Every structure is written in structure tokens, then in C-alpha cells.
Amino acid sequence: MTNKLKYFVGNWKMFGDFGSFKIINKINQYISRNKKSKNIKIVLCVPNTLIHFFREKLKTRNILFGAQNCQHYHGYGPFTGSISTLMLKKVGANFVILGHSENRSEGETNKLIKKKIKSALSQKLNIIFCVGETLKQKRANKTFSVIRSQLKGSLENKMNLKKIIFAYEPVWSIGTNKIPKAKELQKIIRFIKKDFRQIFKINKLPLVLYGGSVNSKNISLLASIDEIDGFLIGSASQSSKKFIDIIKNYYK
């Protein structure tokens, strides 16, 4: 494990209300006291209804806030129920998760995700771009080809690729308490970094997070893989104790 900056990103999904600020506050208090905080980047992607409230109520910037998806049109328009990247930017979002498997399962294609990425970049939002294979694809040995297709189908050279962080989330791992074996995960993370660099002809390797059943028990195993730049944490991020325990155990 290195001392480089590590991301701990919480995806609250459809969870939380104004009273949930107590979770934010406890995480903030922990980070404020943590001597390793300079090496930790906390991002919480909460429901759109909470972004402005949490950002205004939090007195420090130890925690940044993000959204969990967006409309691919970046301004205003006749799109009932949709939230644009402009609106997210105005309420204080710094990040947005795109390409999550839950949204892909509802019909999001690489083509649509590309439009959303372009829209988010137009508002200078940082993007957490999710890639990963289903169990069926894994069993068919298509993990690498699926990821390459997601990269090629959703990104292009003229984008500001420096503002994109990848999150490898094997679909079969989300919510199952199953994670890839260490050597397998290391191989996949390396593949994402090298394939991205080769496809888009850039010198610097991208940041790649791991997501999928991350918890305080398996984080020590994940911490042994230097190639991982951080974690996208689902249900465990809805509890200040569970989220803090993940950070504590990572640095044990």
C-alpha cells in the first residue's frame, strides 16, 4: 500500500433525508481528526434533493458531494423529471457517477452515456465512470472485451479525459458480498489503465477505483492491491460507522 491519494466514494443510491446530515457530520469529524486525511479524498454521491443542503450545512470542505446520474442535455428544457448537469453544478455537485450497472440495466447504452459524459464535462464536473461485466459475461471470459467496448463506446479523444475517474464494478459483485480474487482484480485494474492509455494515446495512467461489496472486512485484502486508487462504496456508505471502519481498516 502506498501513501498516494486514495478516494473513498460513497454511493448512497436512493437513501437519505435532511436528518441524514448526522452521517455526514460524523464522517467529517473523523476526517478532521485523522492524521492521514491529506492522503484521503472523500466524495459522497447523494440524492439530488440533498446535495445543496449538505454542502451548505457542512462547515468544511473535507467532503465533496456528487450526483448519481444526470440528463444528457446540459441546460434547461422540456424534460419532465430530469436533472441537467447545469442544475447539478449550481446546487454544488463536484462529481457525478455515470455508467453505473443499475442504470445500464434500465436501458442506458454506451452511446447515451457518452452524451452524459460530454454534458458533465461541459459543466466541469468530475466523472466517476463505471465499467464492469455481468456474471454471464465473466463466465464466457468476456471481461476484457466488455470493458474495452465500454471505454471505446463512451469516451473519445477530444474529451477532457483528465476529469474522468474509472470505477471497476463487476456487476456480479454488487450487493452479493463476493469480490474478485486479488490477482484477478489486479490484472483487470492494470488492463483498464493500460488499455485506456493505448486507446486514447495519453501518457498518464488514469485513476481506477474498485466498487462491489466493499466493506470493513474485505478492505484489508483490497488494500494490498497498489493499482487500486480508491473505492466506490455502496450500502456501507449509508452508515458513518461502516464507512469510517472501511477507512480505518484500509490504513491498518
The other form holds:
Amino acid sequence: MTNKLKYFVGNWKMFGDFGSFKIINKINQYISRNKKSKNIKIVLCVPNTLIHFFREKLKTRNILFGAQNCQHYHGYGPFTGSISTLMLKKVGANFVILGHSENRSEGETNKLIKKKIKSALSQKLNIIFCVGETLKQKRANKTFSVIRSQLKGSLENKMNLKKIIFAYEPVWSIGTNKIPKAKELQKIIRFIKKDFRQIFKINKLPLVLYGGSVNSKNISLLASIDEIDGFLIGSASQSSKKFIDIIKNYYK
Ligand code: PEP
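So that was the form predicted on its own. Now I'd like the form predicted in complex with ligand PEP, please.
Up next: the whole complex, starting with the chain shown before.
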């Protein structure tokens, strides 16, 4: 069993209302009693409408909150319907997910993601930067080249790269109950760490999470891959039981 810090990040997607605080409450109670809690970092990326409410209502900092996307412009401006990183920071977000495939599939490019990353960094937000290939790209053996182009296309040397945590999320795995084979996954996680270090000439390896259909059953297999620094959990994070069971089984 590992003693390294592990991230359990929830991506609530388009889900939740004020009553959903009961989910947060149960996770908080669980983590307050957990002996391993100093090795566990819980971040819940909830809808923007709930960040301030949850943060104020939760009396502890056992759980940090994040957003799921942002506008690329950092301040206030004529962007109808958009939320900037300044606004996210003001409501208490510490993290923002960027480059999620559900947004890439709506036309978000590496270039636009780069602008969003710069904006998030200007507000000192931590970034969970999603990378990963589609099924078509996987079948064409393009996984590594796709990831490399996502890294090169959205990051720059002069950025504060320490604020970036990667989430390897193969698109074909999101919401499908399919996960990569352990050997394959380990190879890709290692690749992201080493390629990032090589491209941006930094000493420290970055943190890389895995995301895509993580549940309380497959977490035991995923736990065997020590290089994975945590998990980005989508639909299972909308239930306190499922989310807590993932953490419990990880440490079993
Ligand atoms: C996600 O949307 O980031 C995700 C990992 O979803 P799921 O866990 O539902 O596959």
C-alpha cells in the first residue's frame, strides 16, 4: 500500500443543486475519520452555481472545490454567458478542469485551451489538464502522438507548469465502463510524465491522474499501477457511496 499523496477528483459534470450538499457532507465525514486522510486529496469539481455555497457550508478544508471549464479571458468582459477565472477564484475555486473531451468535442482546440490555461494561471488556480485519444486514434496507433500534440499545443515553457496536474482520460473510456489494460495504461502514464519533462525541460515529473469509468470494482486493478497519482472520477463522484467506496477499495 502506498504512502504517496493520491488525488481523488470528482467531476460532477452537469449535476447537482443545493440539496447535493449531503453528498459533500458524507464524504467529509468519511475523510475526517480516515486514518489515511493525510495521504488523500479530495477535490470536487462541481457546477459553478454551487462552488460558493458548498465552500461556505463545509466548515473544513478536507475537500477543495474546482470548476469544470472557464472562459479564456481572465477578467470581466463582453462574453455573454461566460465565467472567467477571476470569477471562479472569487467564489472559492482552487482548481479548474481544462481540456475535457466533452468540451473538446464541442470544438475546443489546443490553442483555445492554451489561452484558458494562461487565464487560470493568472489567477493562481490549479489546473487539471485532460489529455487522451479517441477510439479512432487509438485504433490508428496514434495515442502517443495525440497526447504529445495536446501537450505541445497547449503548454509553454514560460508557464508556471507546477500548477498543472495531468489527467489521462482516453475518450473511449469516459462513461463506457471500459478501462485500458493495466500494462498499456502504465506505459501511457509513464510516457506523459517523461515526455512532459523532456519537452519542457523540467526536473520534476508531473502528477498524472487517470480518468474514465473509474468505479469501486476496477479501482483495485488501477491501484496496482503506482505511477498513477490519483483519479478523475466522473459519474461515480455524483454519489457519496460510490465515491467513498472507490477510496476505500483503493486502500484495501
Ligand atoms: C470524466 O468525465 O472526467 C469521467 C472520467 O467520466 P466517467 O468517470 O463517468 O467515465
